[in-house]
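Listed next as structure tokens is one chain, alone, in the form predicted alone.
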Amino acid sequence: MKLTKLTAALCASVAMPAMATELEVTHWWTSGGEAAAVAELAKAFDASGDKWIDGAIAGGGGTARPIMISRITGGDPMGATQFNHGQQALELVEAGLMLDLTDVAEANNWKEIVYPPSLLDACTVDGKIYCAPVNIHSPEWLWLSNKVYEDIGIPVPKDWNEFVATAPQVEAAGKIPLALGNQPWQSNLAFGAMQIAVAGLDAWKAVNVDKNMDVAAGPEYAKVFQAAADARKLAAKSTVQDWNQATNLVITDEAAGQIMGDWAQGEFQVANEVAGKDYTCLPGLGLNEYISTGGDAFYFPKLDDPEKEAAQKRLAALLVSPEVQVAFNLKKGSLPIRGDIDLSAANDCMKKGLEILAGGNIVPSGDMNWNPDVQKQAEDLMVEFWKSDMPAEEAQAKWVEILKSGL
């Protein structure tokens, strides 16, 4: 078999298979941009001599994760599965159901190349590494349709405050100010993005890192809840379900903007939209250009099959390799988990994210700060808040009580 540059590089650290080994890989990447990105992973794995069996689960992580966990705990594990960085797979690791990848990580110097280190820390339990991080995703972005504002005859907003101030003109033109899907995690994501943008980094750290409940109940966060109340009004006429449908409202100039993670870039790219020309991206909603370093990682359930276990380790090494990091993240719109690769082909929005990352303006994601129970309760509260007329003050008080339950 003729080796490609990629497979030749991998030979140094992971033995090549004598024949193709099939691995079912489950994930929730089903939108146009996501499908294009995951196809790069499958293509690379197939080219290396193994076989990627795609196990996409529609409906997003909230739908997919329970299915994945049920299969693993029920004795029907897949070869590899996507989770977000953080504590989502912690109980599975502690139960001894996940493959230890420490040998792969050491052979490929993951501790030296993965940046920021918190990504690998999130994969580490009792000193052992259990997942392969593949990207950095930040949710704190405001995406804007340039044409909506050009047609109205006003400048494209430079930050959230200008976006809110221009909303009456957008509505008068018959457009939706803010596109928002009805999936629970989307309203929760919007609120999370507002935390750093509106309250500022110091207040965010006080609440989410230092667990200071006085700040959570204080005036800085009162402004966050008021911003969420404003956003609720702006999104009142957005009736779509999925996040990518909301993104499409911006792409087709039916909506002025959307708060969504940097993965929205993949949808703009599939639609042949050009960053800076057709759309504008504002990290930190244009107010505080910090990004949280969450993202996606692959875990590998234990299989009673030495041949498949060897293939699992080959796939883990492949996911972190330079060539795959470039191909995957350019399509996904996410940032790579290593800084030693060439991303000269990145668009303007991706370059903004890379600059923020290089400047160190980063914070850990919510998955790394709060346990799954607190996150689920907070998400449920946001769903109730966005679908009702609950006062901002009441929502803030309920939110603080949820956080206190996780202390």
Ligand code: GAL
Given for the second form:
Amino acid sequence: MKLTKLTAALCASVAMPAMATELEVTHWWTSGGEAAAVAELAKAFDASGDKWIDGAIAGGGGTARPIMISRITGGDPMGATQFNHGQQALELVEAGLMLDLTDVAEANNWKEIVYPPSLLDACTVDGKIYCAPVNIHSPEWLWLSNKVYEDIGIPVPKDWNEFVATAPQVEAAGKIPLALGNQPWQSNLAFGAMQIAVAGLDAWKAVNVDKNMDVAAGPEYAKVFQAAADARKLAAKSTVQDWNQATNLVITDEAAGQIMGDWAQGEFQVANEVAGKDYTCLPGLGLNEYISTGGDAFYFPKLDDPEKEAAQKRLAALLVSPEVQVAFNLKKGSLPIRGDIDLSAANDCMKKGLEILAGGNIVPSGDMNWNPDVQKQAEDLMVEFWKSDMPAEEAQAKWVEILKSGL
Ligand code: GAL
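To test you: the structure above is the form predicted alone. What is the structure of the form predicted in complex with this ligand?
Next comes the full complex, and the chain you just saw is listed first.
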């Protein structure tokens, strides 16, 4: 949609401010693809008559979130901030530090348009809505370099098992089988993807929804930890830090594959790589095509300034609007949070995600099932496991103890 039409549409849908109100917006979107996507949000907010002051924080969510939280609790709040869907801002909301957006949600029918409804549930505390969901990201994808397999003369793997089976040929060709960055959340993400792919959805739900510790300690999950031990070997030569550096190893055909969320799409797009032609995406690692509705939402700290508060509410409405949803999600590689928009420009991988979403093969994101403390401990265990030669059985036993602490 052309910017001029977009401006007209937005003027019609939100009250145009007399003069631009500046809002500082913090987020951790600093990779090429992420920056291209967040630029769409800034452009739309500026075009609507207000002013987006970008507060990008490098280092990923694990670095950014403590900074965001300490600014809000320390009396130096920003105008808006990214958090993931789930419980990350719950304590801030319960402390009365965050702006109630229920009036914006009601005026714009969020309850009818946001899909799946679980995204809005994650924003709702005591019946009030405190965040604007902006996308659906699913971590459970395997991204493959077609060229690595074409050069070896073998077919691109159709699933995780074929990927592991052909890894010796990839290594013999001097390539890294699995690219993985050295940050806690990345090894945790890979483990999360393997849970559903290798153990299956029933076992995943037994553990993460029903909190069944017998299943967590049982044979299905023993296979998951064995797969993680396989992956650890295949990623041994991946020495990069950030997730997008690992994606770049696949883009430049130095590595055969990466388990990463579909935000990796943004990197392939910025590198002008074409889904299906240059790279292959396997949701559910090609084994169990379920996607969890992770992703991002924006929260708005109370600023005790009526003019700023009005601008915060204008921004919240804008983020959920159809035009911004299309412009942002196409660049971000994520799926929109509403089902009533035209994503005809979506590429093969996004179309796969939309089909899975439409088919209802959705699992609630892990963020929504375990409290942040349990998640942190599980992350730390994964870092220890992936950096050591800890046996799979020992890792499974330790993991079960961590989950039990969150019951
Ligand atoms: C996730 C976030 C994504 C992406 C990713 C890597 O938590 O939902 O939008 O940015 O981090 O930074």
